[in-house]
Every structure is written in C-alpha cells, then in structure tokens.
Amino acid sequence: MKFDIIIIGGGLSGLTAGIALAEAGKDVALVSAGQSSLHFGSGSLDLLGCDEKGNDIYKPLDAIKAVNSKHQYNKLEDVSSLAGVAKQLLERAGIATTGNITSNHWRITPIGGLMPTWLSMEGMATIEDPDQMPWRKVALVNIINYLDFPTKFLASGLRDKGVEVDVKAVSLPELQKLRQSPTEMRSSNIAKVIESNELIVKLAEEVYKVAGEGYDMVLLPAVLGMTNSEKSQQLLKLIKVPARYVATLPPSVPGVRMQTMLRKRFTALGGTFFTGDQVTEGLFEDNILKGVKTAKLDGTTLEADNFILATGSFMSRGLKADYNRVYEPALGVDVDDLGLDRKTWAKIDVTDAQPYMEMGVKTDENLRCMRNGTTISNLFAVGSILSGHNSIKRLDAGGVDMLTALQVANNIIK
C-alpha cells in the first residue's frame, strides 16, 4: 500500500501532523499501537511553563527566545505563528480552548497545586495570576466514593492560597453498581454511565442542592464527556451557578476526549488509521526510507514518499533503554544520549531535572532523523521522542508535540 505520508504514532504529535497534512490534501496513513499519553493528560497543553531553575514563567514567548541551543524550539521557523495554527487546528476538530501564547495561565492540579500552562480545554478551572486568587469561597464537590479526585489535597492547596473551601459530595443511584468496587469507580466508567440528558439534569440538581448558594465557584471532577464536550458543558450550564472542572488522576476524561476528537477529525479528512498495530521494521535504501512493515500486516509493506516518527518517549515506548544504551526500537534511528554514561543518566534527588529526560532521537535542522550518522532525507521526528527538552521540569510537552508536528508538516508540504 502506498501513501503520501505515513505517520508512526497516534498521540498528540502524530495526530497534529496527520490533520495538518490531510487538510493540505495529502494522502496520510497513521500507524498507532493504541492508547497514547493523552489518556494521562490534564485537559491543558503546556508551551513553556518553567525556567531552568524551576521558576514559573509568565511570558512564555519571551522565555522561548532564551532556551538552550539543544531545545527543539530552535528548529521552528516562527513559534508564535505555529502556536496560533495549533489553536485553530484544535478548534476545527471541535476542541475549544482558552489561553494564548503571550501569557501563561495556571491550572489546578489533581493534588491542589497550581501549574502554568498555555491552552486549557473549555470548562476547566484556570487562574490568570497565581498570586491573586479570583475566588473567596469555593465548594469542592466530589462524587461519593470516587477516589481519583483527592479532595483533601485539593482543599489544602486552595486554603494555602487563602481560599475558604467547603468539601461536598453528591451521587446518583445509577452509579451504585460502580460503587461496589473501587476499581470500577473510575472517571472513564462514570462518564459512560452519565451520558443521558436525564442523568445530567439529575446530577446538576444534586450539585445545586449542596453548593447552589454562597460560593464564588463550584469545582467538580472532570468526569463527563468522553467523546465530545457537549455533556460536560451541559452540566455547567444546568448548575446555574459558576462552576468549572478540575482534572482528576488518570485516566483523564478530557485527555481521552481530545484524542477521540482529533482521531475523528483525521478520519473525516480522509486519513487512514492502522490502529492496534506497530511498526517493526524499516526498509532503507541509501539515505531514503522506502517502506515499513508492521506486526499485524503480514507480508504487506506500507510505502510512502515521507515518514514521520511520533512514537513518544519512554512512557510510550518510543524510546527504550537497557544497561548500555538508549535506543529507538522501531526503525533504529540514532539517539542523542547527551554523551552520558549510565551512572549519570539520573540524579538521586527525584525533584532534580533528570538527564535521561532530555535524551531522544537525533535530528538535523529540519527535524529529519539520522541513522548510522547519515540523515534520512524523508524521515522526520516530532514530539516527545525528540531530544533536548524536559517536559516534566520545563512544562513544554504540548508545545513540543504540536509545534514540531506543524513545522514538519510545513517542511513536507514545501
């Protein structure tokens, strides 16, 4: 089978590249092993949240100009322009967001912290300035027996910021079956139960009973709307008082929603999905990748003019390590290990920036991969598989994913 472009990996970076290329009229195929790290997402996308010392960044565009030479943002033609394109791409997929590139805002974490971020999905609780809380009194409303919304931590974090917090709880009889086992009382299962308009109305009534008066804001766990934002937005409107969602511990309903809606957009544009499969071999001739073989398409070679590697970092198994090396398992492309031996891959203090987090695939100035020291002219890499950035310490994952994907799409289209 022959395509214009084959993308290896179905997370945020792969889907972004796939949508951008399909919108440009390209015949695109995407090979995805299954769930992506979006299932662990917060409902927000980070651009650059912290400096090298761990201090929050208020003006990300200014800070991006000062990143070290190894950071992937240095390979982008125009960060500001690409960020605007990324926001518009999400909107065309039906994913409405708040935020912009000029100023970070702050999201509330599941354990009560505040983290700077770039874009947040509509309906998520955000704060413009962490030093000026917009609420005096908050109702923190959980679903009875739902353990992945740690209200004690959340309340403590908000109280430390001077907010008065009351913790409330509601439920519906329809959730009783899930409540019989803590392992079943998960966000994704709750979302599947509360699907009908009738149940959303009932839940809104229960929330209003316990938090309908006397609060500046009602904060709820983000457990509605697996496939689109209609249900989650409907609940906020029906409560009839100011209300917003806070991300829960994984699995993340907003993250699953984002993945689902991006996939739907990709296929609506004519993109081809090979899901539940993974690339096992690349067929190279000189410095060109001719085709790839996968685990499930026995005897079939997927051919394309260009290929994009978007398989993620260690968590997504786009990178692997043994006692001697860090390597890329699908195509065997070169990895930039920063010249470190194993003893210095990690630091003892877990709060320190871990060197292994900056390891990744080595690319040229156009984000083309290298293999045995030679640039592969038609193989690009995007997203967290790239070297030179630390998404945990610098809070740059969403920006690296989307902006490098858009840059590579532009490089291919040109």
The other form holds:
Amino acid sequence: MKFDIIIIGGGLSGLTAGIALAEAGKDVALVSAGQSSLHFGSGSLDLLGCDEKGNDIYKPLDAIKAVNSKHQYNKLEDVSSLAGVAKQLLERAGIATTGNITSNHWRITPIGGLMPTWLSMEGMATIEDPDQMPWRKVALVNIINYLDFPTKFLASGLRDKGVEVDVKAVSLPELQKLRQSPTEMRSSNIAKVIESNELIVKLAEEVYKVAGEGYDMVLLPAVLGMTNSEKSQQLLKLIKVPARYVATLPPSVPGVRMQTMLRKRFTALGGTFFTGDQVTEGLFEDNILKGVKTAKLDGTTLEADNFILATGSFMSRGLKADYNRVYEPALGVDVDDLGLDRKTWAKIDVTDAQPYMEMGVKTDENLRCMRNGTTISNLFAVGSILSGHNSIKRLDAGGVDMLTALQVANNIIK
Amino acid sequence: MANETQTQNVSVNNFEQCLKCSICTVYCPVSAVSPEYPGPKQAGPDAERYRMKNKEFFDDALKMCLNCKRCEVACPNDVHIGDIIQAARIKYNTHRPKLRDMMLANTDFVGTMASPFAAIANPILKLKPMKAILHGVMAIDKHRTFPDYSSRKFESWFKKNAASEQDKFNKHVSYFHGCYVNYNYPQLGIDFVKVMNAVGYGVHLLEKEKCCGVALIANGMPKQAKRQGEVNMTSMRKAIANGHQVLTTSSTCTFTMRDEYDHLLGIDNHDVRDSISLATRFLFQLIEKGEIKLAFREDYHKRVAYHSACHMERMGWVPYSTQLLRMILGIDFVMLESQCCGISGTYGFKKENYERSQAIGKGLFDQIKEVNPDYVATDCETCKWQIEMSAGTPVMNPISIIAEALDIEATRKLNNLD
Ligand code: SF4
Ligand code: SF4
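Can you switch from the form predicted alone and show the form predicted together with its partner chain instead?
Once more the chain from above appears, this time first in line as the rest of the complex follows.
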C-alpha cells in the first residue's frame, strides 16, 4: 500500500504530524501499536517548566533560547509561531485550551503539587501565579469510593500554599453500582456511567449541596467526557458556583479525550489508521527508506515518500534496552546512548535526573534519522523518542511532541 | 548469560508484561455498561495469577467477556488479555453448556435443520408467541430478529449454477463460505463468485467444510470446536496442495481459523494459516501487484460508511477493505469511529445479554444515524444483524458492494478474459 507519508506511532506527536500533513492535503497513514501515553496525561501540555536547577520557569520563550545545545528545541525554526500553530491545530480538532507561549501557568497534579505548564484543556483548574493563589477557600469534592483522586495529598498540597481546604464527597446510586466490582471504580468507567443529561444535572445538584456556599472554588476529579468536552463543561455550568477539574491518577479522562478527538480529526481528514499493528522492519535502499513491514500485514509492504518515527521513549517501547545496549526496535536507527557506560545509565536515587531519560534516536538538524552513521533522507523522528531531553525534570513533553512534529511536517511540505 | 535470562522471560499470552496501566479497561465495551464485570485487566492478567495458584479463583463473570479483543488492540504492552480470559474459561469453567447455548452455537446443525423449512421457519421465528417461547424457555431474547434462513443453501446454488463453470478459468481459489453465507445469506457467496470470476479466478468449495467454531468456543464447547477445526484444516490442506488460497468473506471466521485455532484450541494450523485470507485482502493485494484490475459502473453513486468489526480490527486488516472500497469512484466514503456493535456472535441473542448488547452498540447506532449512509459496509455478518436491527440502515459486505458497483464486461476485458 502506498501513501505520501507513513507515521509510526499514534500518540500526541504522531497524530500532530499526521493532522498537520493531512490538513496540507497529503495522503497519510499511521501505524500504531496499542494506545499511547496520553492516557497518563494531565489534561495540560508542558512546554518548558523547569530550568537545569529545577526551578520553575515563568517566561518559557527566554528559557527556550537558553536550552543546552543537545535539546531538540534548537532544531525548531520559529518556536513562537509553531506554538501558535499547535494551539490552533488542537482547536480545529475540537480541543479548546487556555495558555500561551509567553507565560507559563500552573496546573495541579493529582498529588497536590503545582507544575508550570503551557496549554490546559478547558475546564481544568489553572493558576496564573503560584506565589499568589487565586483562592482563599476551596472545596475538594471527590466521588465516594473513587480511589484515584487522593484528596489527602491534594488538600495538604493546597494548604501548604495557604489555601483553606474542605474535603467533601458525593455520589449517585448509578455510580455506587460500579463498586460491584471493586477494581472497576476507575475514571474511565465513571465517565462512561455519567453520560446522560439527567445524571449530570443530578451530580451538579449533589455537588452544590455540599459545596454550594462559602467557597471561592470547587475542585473536582477530571472524570467526565471521554469523547468530547460537552459533558464536562455542562457539569461546571450547572454547579452554579466556580468549579474546575483536577487531573486524577491514570487512566486520565482528559488524556483519553485528547487522544480520541485527535484521532477522529485525523480520520475525518482522510487519514488511514493501522490499529494495533507494529512495524517490524524497514526496507532501506541507498539511504532512503522505501517501505516498512508490519506484524499483521504479512505480504504487504507499506510504502511512502516520507516516514516519521513517533514511537515514544522506553515506556511506549519506542526505545528498548537489554543488558548491553539501548536500541530502536522498529527500524534499527541509530540511538544516542550519550556514550555512557552501562553502570551509569541510571542513578540509584530515583528522584535524581536519570541519564537514560536523555537517550533517544540521533537526528540531523532537520530531524532526520541515521542508520550506521548515515542520514536517511526521508525518515524523520518526532516526540519523546528524540534524544537530548528529560521530560520529567524539565517538563517539556507536550512541547517536544507537538513542536517537533509540526517542524517535521513543515520540513516535509517544503 | 544475561541476555539469555531476558529472552526466556516471556510468559504465556504475555501476561507478565502487564504494567497495570488500565488502558485496556478504558476500551472494554462490557466494563462500560456492566459494573459486575471485573474488566479486562482484573479478569485477565491480574486474576490469572490467582487462578494459576488455585482454580477456585475462577469467576463466572468471565462469561460476560465478548471476546472482542478490543482490550488487546489497546494494550500498549501486547498482553493477550482476551486470550487469557478465553483460555481460563476453557480451562476452568465446569458448567455444562445449556441447551440454548448448544443450539445457538451449532450454527451449521441448526441451519441444516431450518433451511429446508425456511418458508415455515422464518415466519415462525418472527411470531410473537414463538419469540415468547424462545425468550421464556430458551432464554433467547424476544427483541431479537432472527436472521432469515434462506430456502436454498449457498452450496446448493453453487452446485446447480456455478460449479460447472469454474474449471474454465486459469487461476483458482477455494472458498470457505461459512454458516452465514450457506444458510442465511447466500447472496454474499453469489456476489463473491461473480467478482472472482470477473477477474479470472475460478471458485471451488472445500471438500468438507464445518462451522469455524467461533460460537462453540464462546458457548463453552471447545472440544467440538476442535474436532470441527481439524476437519477444516484437513480440507484446507488439500486445497492448498492444489495451489489454492482459501478465501472467506467473514472476518470472524478468518480470525478464528488463523489465530484462535492455535491460541485457544491447540490446533496446529501453522502450515495453513498464511493461506487463509479475506477476499478483500486477496483482491487488494492482486490489484496492488497489478495482476488484476477492476472497472466500476459510472452510474454508481452511494454513500458508504465503514464499520470496523472487532476481529477485523484485531487482525489489523481494516485498511485492506477500506482501501478497496475507496477505489470505487462513485462512493462517498465515511469511516465510522471504531467501536463494538455489541452483538458478538451469539452473545447478544441471549436474554441475559440483550440489554447490555444494545447499550454497548448505542454509540455506533447514533453515529450511523447521524452519518445517514446508503449502506454500512462491514466484514462481519453478525455486525450486520445487529446494525440492521438497531440502526435500520442496510449493511453490506464490501464484496457485495464491489459486486454491485462492478462493470462486469469492462472488468472482464481489462483482465483479458474475452
Ligand atoms: S492495557 Fe495491557 S499493560 Fe495496561 S493494564 Fe491492561 S493488560 Fe496491563
Ligand atoms: S475481549 Fe472485549 S469484552 Fe473481553 S475483556 Fe477484552 S475488551 Fe472486554
């Protein structure tokens, strides 16, 4: 089968590139093995949250100019304009966000931390400036028996910031039914139960009963709306007092929503999705990638003029490690292992910056991959499979995913 | 030494690869609507650890699993969750199947019995009192419309109208028609023969064909499924020895014979597997290689929405059918969002599952009504029953759409048959 572009990997970076290219009229196919790490998302996308020392960044544009030479942001032609394009791309897919590239805002983590971020999906609780908390008194309203929203941590995190917090809990009989199987009281199942207008109205009433008066803000677990934001926005309106969502432990409903809506947009643009399949081999000829083989399409080669590798890092199996080496399993492109000895890949203290996190595939200035030291002229890499950044320490995952994807889309269209 | 340790560390159905991310739960159509179902992660890799210790941990709720494999498609770590659950049902379930389940599962036996009496059986199966009896005594849900039994089996049609023509062709394939084509909808088989003949392939039936067994597996009769599977494998080996590919027009039969035979029933199919293919895939591959060409009628204009059947999705073959349909210029093609229709073979026919089955499919039915196509195209016959009953839109196999859109004369010319 032949396409203009084949993208390997169906997470945020792959879908961003796919949508940008399909919007430009290209015939794009995307091969995806299992669901992506968006399912662990926070409902926000980070651009550059922390400096080398771990301090919060307030003005990301200046900080981006100062990143070290290995960081992929150096390969972006115009960061501000790409960031604007990214926001619009999300919007066209139906994903409205707040935030911009000139100033970070802060999101609340499920365990009560405040993290600098770039774009937050509508309805998520955000804070302009962590040194001046916008609320004096907050009601933290959980759903009874829902365990992936650790209210104690959350409350204590907010109290540390000088906010007065009351923890409340509400329920509906329909939700308590989920407890019949105790392991299944999960965000996604709650989202599936609260689908009807009737239940949303009832839930809003319950929340209003416990937190209707005396609070500057009502904070709720983000467990509504897996396919669009209509339901979650409706609930906020019906509560009648200011209310916002806070990310839960995985699976992340806002993350699933983002994944679903991006995929829908890609398909609506005529993109072809190869679901649950895995690229097993690349057919290279004279430093050009001619086609790829997959596990399920035996007998068929997927051919394209250009290819994009967007398979993510270790956790998404875009990179693999054995006892001797780190490698890229799909196409066997070169990996930058930072020249480290096996013993120094990881630091003993898990909270330390882990060196292996910065490993990734090697690319040239146009984000093209290499094999045995030679650049492959039509194979690009985007997103967290790229070397040179640590998204846990620097909080730059969303930016690296979307901006490198858009840059590569531009490189290909040119 | 170190490397060896790692390569050996592979567990049955990859269950130890589970990192407890719960992504599978997000995509399980049953846990969405049935809170009493433990969900794929719990029912699969988690509980497997307990079951390995003591079979008492087997939970009857596992029979609620549709075996749709959507969990497997979603799992980022390639855990064969659906296989783990089905294997546990085969291994630990001690209940004998009910008469109703035996009836629903024996699609070919019941079909053989009903076909000669189709004129009587169809109206009877539609009568309210009969439905009440099925509902009350047999626990087959009264809301269900039974697929009509055709008065003439596909095999009879083939022998009478087509068989003698087939040797005239230079190239040949064997056709595994499946129960549905044989007893309920011979037209699909007729369409298949028409398309294959138009591109220069003679069609032959297998020496002996048994139901693929998918319904037997689902209804707790793995031994009978295995026996039937062995019969199919023997017939297919003969066909393959004659140089034939074995084609089907059902994604579920294909998936069962290629993957479930080996994974669940322990049937050795390694020498046959690659020669079993879906007709749409076969045609697409031939077109791509330039070996055949299709010409379509210029006056053909239809809005077609494609539904990805669960097992089609699991095989990863959806694009073969959609790319083929997109070759028909007169088609206004819409891709439906991939989700389960809820029927899952015989599952949705059971009284205890009816409501769940409809709740699972609701999103899909709403989507179809919104898109408002002339046809829904899908590669699975049970999806057809479910969607026609619940969304009211006619459903066609891609092969039937191709047969309808095909300009036979022009196609024959293009393939140098005249
Ligand atoms: S998706 Fe896969 S890895 Fe995640 S919990 Fe389910 S089985 Fe485990
Ligand atoms: S096979 Fe389907 S019904 Fe069964 S656990 Fe997996 S997703 Fe759920």
